[in-house]
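Presented below, as structure tokens, is a lone chain in the form predicted alone.
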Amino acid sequence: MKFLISGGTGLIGSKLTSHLIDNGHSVNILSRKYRKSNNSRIEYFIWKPSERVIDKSSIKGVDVVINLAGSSVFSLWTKRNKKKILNSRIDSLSTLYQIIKREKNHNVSQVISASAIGIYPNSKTLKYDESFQSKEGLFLTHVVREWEKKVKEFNKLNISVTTLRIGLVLSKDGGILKKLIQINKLRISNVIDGGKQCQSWIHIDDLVNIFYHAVENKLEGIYNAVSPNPSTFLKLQELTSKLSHKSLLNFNIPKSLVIIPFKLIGILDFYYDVIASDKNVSANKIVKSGYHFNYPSLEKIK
């Protein structure tokens, strides 16, 4: 099979493009910078989402599109950095909702976009599936929305659509847990009210296999892309210490204290939406469709 990845230069990105060719197939790339490939089979195309830019020929033979592509929302939120998180999102899908609907004798049956877990809200006593819905939430929950709205307009275009609402991704390589390996060098962490948030979380090489599981099983609908068993994060904060080999001292801040910078320069959005981030995410969706994970747990993190 041939796949289009957008975002394929990213870390989840890179590590399933390298899952799928030790499968056999082959992979086009969607890159805003020209890159010279190494492998027969992975190709890079020029792509410019926010100008509707792309090259036509990213799409020839191509059965499955993933779409990884969007701006971290790991920045200041400003009102610019906010309308970059949401329009990376919708001018990705946008662009490649157009090229599809051009290209008529293109072979695409299944469109796979991300999403997040943050169209939850923090809860200490929820139990988030699929099938929630509110419209309580802040600015994720929105962003999301919008983001979900759009991955269904490949429906129109008769082309099967799987959303993964993906929690907090686990991998030495890079995102969170590299960050907090590197802070535990100074063996010193703090943490708010004790650690006690819930993260639902995934290991990086379970979520590449459940992209591939619902290519396999071409699963429709969304989908949670989590670990059956959540985490606090005290928990995590033990896990880069066994990592690291090192002991970690914790201190614990109140959370009426650092909510009081976040609530000055006016992104108390960011500190509930990333900062204390809290949600028990559901993974029996993804398990009855047949899905066995490599990491259920943390403890098998090593």
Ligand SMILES: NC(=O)c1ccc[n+]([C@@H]2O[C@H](COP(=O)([O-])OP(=O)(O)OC[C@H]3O[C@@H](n4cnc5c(N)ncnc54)[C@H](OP(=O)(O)O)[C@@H]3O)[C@@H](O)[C@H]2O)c1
The other form holds:
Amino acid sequence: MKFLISGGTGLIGSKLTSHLIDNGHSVNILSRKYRKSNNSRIEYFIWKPSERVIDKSSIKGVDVVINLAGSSVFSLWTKRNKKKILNSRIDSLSTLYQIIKREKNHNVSQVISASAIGIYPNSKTLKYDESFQSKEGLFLTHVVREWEKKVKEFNKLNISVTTLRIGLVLSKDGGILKKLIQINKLRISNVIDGGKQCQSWIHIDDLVNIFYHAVENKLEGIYNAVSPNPSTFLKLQELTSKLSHKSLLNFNIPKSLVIIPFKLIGILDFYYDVIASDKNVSANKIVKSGYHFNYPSLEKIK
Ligand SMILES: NC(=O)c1ccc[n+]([C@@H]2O[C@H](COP(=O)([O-])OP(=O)(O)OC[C@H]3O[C@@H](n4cnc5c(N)ncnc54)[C@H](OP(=O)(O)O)[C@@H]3O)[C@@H](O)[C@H]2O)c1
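So the form predicted alone is up there; where is the form predicted in complex with this ligand?
Let us now look at the entire complex, which starts with that chain.
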């Protein structure tokens, strides 16, 4: 099969590309920068989603489109950056939609898009499944709602749509785990209010396998992509200690203190959405679809 991956150069995209190549497929990657391939089954194409510019030949012979493009949420949430976080996702999907719509002889039968568990508001009591309808929520809830609305539009082109609400991705190559290992280099780990916040995570190998499972089983609709056993922030810190072979001194900071700088610079939503994220997300639907996790619990990660 031939895949087109937008944002295929990122943490998830590069691992997914290797997986697809190992399984005998070929991959076209859309990137905003010129890149050279050293594999005959990987081809890079330039696009500028903010200007709706895309190399038309990137869609030729493509069976499945995977959308992973989007500006990182790990930035200072100024007005400008917030606009970038939302617009980069909407523009990317609009650009993909236009190229497929214009190309009358396309082969695309499925679009799989990244989404995020950021759609669910923080809660100490709820366990979220895909049917949850959020009325409240902060910035990320709004972004993900708009993102998912845009993904659904591919249905108008008679294309099957799969949306994966991805949890905190654990990988030694990047993302939160690498950041925590770097931050903890001084052997002091900072946790807020005892680190009790619920973290719905997924190991990168499972996530990549879920993308592939969604293709092989033609999954349609929304699926949470999280492990069946969420953890706490403290447990995540313990994992970084295990992986870096360094014991950590946990330094507990009360929420009332951590929140002050975020309040002062006017990015309180960043504090609640990212720093103090606390949500228990269910993996039941993806498990029922037949997916078996390689890393169902943190203890399995070495
Ligand atoms: N990692 C996680 O924990 C996690 C959790 C939930 C959801 N997700 C979502 O999954 C997707 C992929 O995540 P990732 O961790 O692989 O992200 P990543 O490493 O930051 O990669 C994202 C890719 O998107 C492209 N990109 C960046 N800014 C862009 C912009 N302004 N316009 C268009 N494209 C842009 C980049 O490709 P080029 O520079 O080559 O153009 C980049 O390689 C993202 O949408 C992310 O929000 C990730």
